[in-house]
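The form predicted on its own is given below as one chain in structure tokens.
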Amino acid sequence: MSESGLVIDDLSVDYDSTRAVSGLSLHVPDGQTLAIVGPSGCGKSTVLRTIAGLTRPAEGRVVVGGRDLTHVPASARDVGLVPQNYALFPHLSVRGNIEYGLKARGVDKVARREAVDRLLAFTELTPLAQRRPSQLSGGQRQRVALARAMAIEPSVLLLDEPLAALDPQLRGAMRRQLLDLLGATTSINVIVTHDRHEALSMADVVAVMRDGRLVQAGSPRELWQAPADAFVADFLCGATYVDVVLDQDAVHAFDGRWAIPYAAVDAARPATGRARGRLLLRPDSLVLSEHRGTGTVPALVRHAEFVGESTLVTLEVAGTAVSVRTDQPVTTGTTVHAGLAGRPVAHPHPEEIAA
């Protein structure tokens, strides 16, 4: 593994007798953004704290730019941290908060003022420079915390759930603004989030964790198009993997209850006999009808939630829950017939089935 950029090498972290992170290895090139995503308790914040030097690993290394930081104190790591609650100093002004790290490092007064002025303008906080944190909105406090972390020009910038404290109405606009700000930095950025939209839209590399382990890492598009397993498909994509059997006639799902024509799916017929595969069903992969047709399967509507532009529906098909987004009215408890929209991919399974 290259040791340029950020390298997390076989990292394990214990809390007393509990292993919170186990054998994690990741590489983030210089200037790129990593999003670590997963459910609560998966270990993602522990990874962030370990990179920052606030938690000591049981095993493994943290390397930045070829420098092994594993046993370097947090204060000497050249790492900027934006905590989830922003942790601004309530007795200091916006300017004083941004200046704090520079002052602690002994930067002279003129250089401090120039740096803070530049960051105030960059984060559009100049008119608020003399306000205290209590006088700011959530989005403004976030920008102050980001500017404070950026002031020391860190090699690595860490953001712990950067949008979680904001009202839902603000998140979309702040996500776009944060993306612009991060794009203008030269640091390696690491974002911890449980929100898949943040991970997919803001990162160059997405790492999905579960129970302290890395499940899959890659570009957002790679993970979206080919999630490693059912957990990644559901958590990151809101999709369902369905086991299928491919033969010369069709792709068969749900123990043969659904025969899908090859014209409706991106899959190759096996050369001989039958083969296993997995069909990735996203919420937009299915169309619903009241009537049975070629290539459809009956499904029970378990739940329907109108969300304005569409309805989110949970179907039960042969005991399996499948999510669908539709613009058609549906009623809980009724039976509909589901067919494929577009051409979803049936990923091959390495194990061939005998004819």
Contents of the next structure:
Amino acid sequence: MSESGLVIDDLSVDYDSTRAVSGLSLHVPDGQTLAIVGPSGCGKSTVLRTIAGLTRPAEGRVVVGGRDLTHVPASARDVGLVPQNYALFPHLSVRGNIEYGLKARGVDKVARREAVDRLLAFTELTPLAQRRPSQLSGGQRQRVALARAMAIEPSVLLLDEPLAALDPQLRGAMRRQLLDLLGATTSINVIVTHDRHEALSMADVVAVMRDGRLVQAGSPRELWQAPADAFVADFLCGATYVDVVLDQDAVHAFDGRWAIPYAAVDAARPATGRARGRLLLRPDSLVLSEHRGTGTVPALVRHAEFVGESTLVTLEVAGTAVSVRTDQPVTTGTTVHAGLAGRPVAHPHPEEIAA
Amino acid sequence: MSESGLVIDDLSVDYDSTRAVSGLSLHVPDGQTLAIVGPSGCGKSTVLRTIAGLTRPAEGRVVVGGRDLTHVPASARDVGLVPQNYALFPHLSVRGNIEYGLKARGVDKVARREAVDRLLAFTELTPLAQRRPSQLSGGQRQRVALARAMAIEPSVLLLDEPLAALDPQLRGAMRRQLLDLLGATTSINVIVTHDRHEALSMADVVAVMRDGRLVQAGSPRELWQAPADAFVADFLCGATYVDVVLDQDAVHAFDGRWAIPYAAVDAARPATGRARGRLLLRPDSLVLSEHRGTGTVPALVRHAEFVGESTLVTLEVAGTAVSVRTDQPVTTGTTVHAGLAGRPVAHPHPEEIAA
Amino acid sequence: MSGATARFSSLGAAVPGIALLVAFGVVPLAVLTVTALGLGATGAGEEPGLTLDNLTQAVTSPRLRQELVASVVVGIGSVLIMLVAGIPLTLAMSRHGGQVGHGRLTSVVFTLPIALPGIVVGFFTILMLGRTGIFGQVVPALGGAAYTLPGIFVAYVYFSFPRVIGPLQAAMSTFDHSLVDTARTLGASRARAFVSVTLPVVLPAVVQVLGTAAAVTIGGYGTIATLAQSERLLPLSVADRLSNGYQVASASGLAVVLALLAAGTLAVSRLLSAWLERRLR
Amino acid sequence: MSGATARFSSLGAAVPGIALLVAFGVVPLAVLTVTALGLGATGAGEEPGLTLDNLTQAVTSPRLRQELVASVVVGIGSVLIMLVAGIPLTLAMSRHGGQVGHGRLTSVVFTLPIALPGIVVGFFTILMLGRTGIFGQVVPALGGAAYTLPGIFVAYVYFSFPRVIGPLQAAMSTFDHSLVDTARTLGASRARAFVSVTLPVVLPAVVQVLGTAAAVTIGGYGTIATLAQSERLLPLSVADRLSNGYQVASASGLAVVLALLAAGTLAVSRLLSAWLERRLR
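Show the same protein again, this time as the form predicted in complex with the partner chain rather than the form predicted on its own.
What follows is the whole complex; the chain from before opens it.
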């Protein structure tokens, strides 16, 4: 069977006696970027090490372009790695670092020189070619690590938290630069990150992991529109799922305290009787008002933080905490009335239709 | 002269032969929170150490509640410190850590026990009283460090990057909890941070430092509304100042490429002739459209990043990079037409009125 | 396969080291013990056959017992004195270590003497406190002090200097000075902060340095070889048994006692340090 | 005031240590050198008066020159052998060090022998390779090898074992194994990654360990004191000059040479290490 792209097939990895990754399956088409995202300890770095051949899986396969790499040593995999701290060789110059993989592969001197010159120009490092890694800024180091990994023209390029080592102030600009550089490669890119903005903005496919297992995978917009469960909703969208009951009149949430007319919500009235569903409340799903209105629910303001662009408010509605982003000034401890701002998604679960 | 609150008066601090802080003056009224914010190396931590009495100023004074502390040793200052890594005493239990300052001050056993019990309850650490610091989570450590500093009932409480040591995923919740705890104290709080959201959300007074000097100080809303210069605009608001010329017809930006009608901008027509000014462009100041309209300017999309809530777009207008947050899908490399969304602030400089 | 291979192969590279340890460590110790029990080679005037005398002689003979006690007192005592001087010194170095080349130079000056052989140290002491030593010429009462227990003690203090300062400096370099700063802001005096914070935190490292330096000092032969006239330490007797009449079994017994004493000091300090460390974790 | 006070006071606490170094380090070295020049105390059969003979005898006398060379060869050679075995061993330990108590136990086993006195090490060697040693009984050609240069060499390899492994382990514990992992993904074989990445990165630390261990080994007296019969090393002659006829000036000269040799080895290794380090930074 000839499969194109990167296929991770039912992969499990053990560290000593603990299972770090469990039954992971993923497919990344050629030329696309996969972001694996999850809280620390979810197994995402282990997946990366396994693709690189630095950790041996207990079960499952890693296949790239139809070639089963599971038993191929790291040095023969054609997989480029940009480690989290960049791991630049401190005793070699920028040129020496980028050249390393070509030398190890026995590329002749002329071809090596030509390839390195091209990569130096591509990553805008030409003036720094003779510098030592210690004389570079964080962003420059990142580019050297990237150029070094790209030099071997890998079929898969792995990046472990590529922005974590950078000053937070620079991260935005570096992310854009990295995207440009990655966009110019033809290889499959796999990025591991704990930052949801990085995952959503850099990837074609986002995989959310938790406790060694895949929770959800899909395009950034798919995951953003329909997070699979409360964990993904919270982790990737900063949102909350609220259980609702749909009847012929309205959608009811918070034990009936909140009745939302169908006009305000993107949900179909059940054909008959009542149905259960869940409502995804994003920080910008709600508008706050001092006055009660149709389809509003009274809520207690637990916290209000001015963050410039807006005020982040934590509301308490019937014991549930809900985050809201608003432009209006609100005061902690007061009661406000919250109503739906746009048309948030309600997912009626058909199997749970009640009488 | 009896001054209330914390007064930092023309403070300069040298490290070896370099001036780390230069001519800093600040006033924080009783019960308020000051946030000192700036990029790494701007001298903000040095200010904190100087208030604590751990570094000696070359010039200037530190006065708290009318008492000049400049020559008072750290141990007699009544200043509580929560260091960046929390610096919990590893050989003492949570109770022992909180008790330390009271013991050092010779408070008797009964009063000590009572005060520690109260602080343990206040910081919700009572069940962990016998634990060692190494057995605590990051957030719990932060609370122990806070309770330990609060135990001596300091007149000034200093917090050095209180959230930097925490997992990014937890920072939001920890920030809200910290705000609650600080809100319950009557002391002056000084927070040092490099994160603008932390500064804006936690402080009554924000001081922006750069290269050892104060650039701007004021309430979060003041700074947000009117950043003093391009540095503060970029650092605190992620915004850009654009030079404009105001004439009798419109406000002109980007060398006349963009003519904004007065109806769309919050600026007064100059009484006569032309005036110079600057326009603060925030990420949400612009709306993008595929079509040219009144008051729009053509712009090249250099980058577009989907980050969930919105798409972050970097536009290039006449060689200047401008950040825009938009809900519309845009494609890198295309040209869009940008117009003002709301009423961004233009500051005509009266002294620069031209003929 | 590759992960497991990588692991095995790098452990495989360790095999020569482990083999060397077994060949050079376990075998000779076993042979030494067997000889000490009278079951191995014996000297001309010695009876073969199983006996514990060779091992217990250090405790039963009053002269050897005295040497044993003196060895322990001199070994541990000299290191303790160095610690009292060395802890504040190395702490100050670690706090101000950031200050350019300065700290590096100090570090070299303080650790270079580790290269001075024990025999040279003993020689120093003779030149200073010997019968015609310069101190003896000034203060006659100090003449010949080199050969008394106080003189030997002084020599060993010097011997342990670099063996204490070097490792102590390495241990102190990781000390978190913000602990002391915090204690100061909480109202602790400098002395109180030292006793209640610094000392408990550095104690595991200090105990370990103490143990290692004391073990090396107890086993050192060069210094005492030059200074032994009236006072004696244990290493001397091991050598004497060999050179005077080749008493192999007896010398083996003393060597086992000496090795156990030195290794025991080290092992006890390691255990104590680990226990103290656990109390901090 | 407080900042400056804090700084001065903590440096003040360092004064006893500095004073001790001066009293015990500079003064005796000066006296030793003066004596070696024939200007200080002299022995019964020695002429007073300025002379460089005492200092140059190690180079001019063929017997002493041979001892000097043997000292250097044995000191540096034994440490080099230990390094070859020790580098892969300690690298493997540092990679797998995270694995529970395991690493800790290994560390204790490997460093405990530092406590074994040189004299005991010499004794071991006699029991193994002496005229009636167990190896000699099996392979007659090895009988008495303990007293030949190869035998002494073996003894010193054992002597340097813990003195190399301990510091090497400390140095290797900070090695960034992701460098090797990265080199592997770039296509380097295990051997190539070791030679082209690991070795250049650890070299400064290795050179420093080599220098310190070699300096201690060169100056060590216990081992050679037990093994000296036909072959001699420099420390022996220092002691001999003193015990045979109390030739103070001559012994001083040899002591100065020995001290310079040991301290020089250390200093050269420090400089070389610093130079290599700078090339990495």
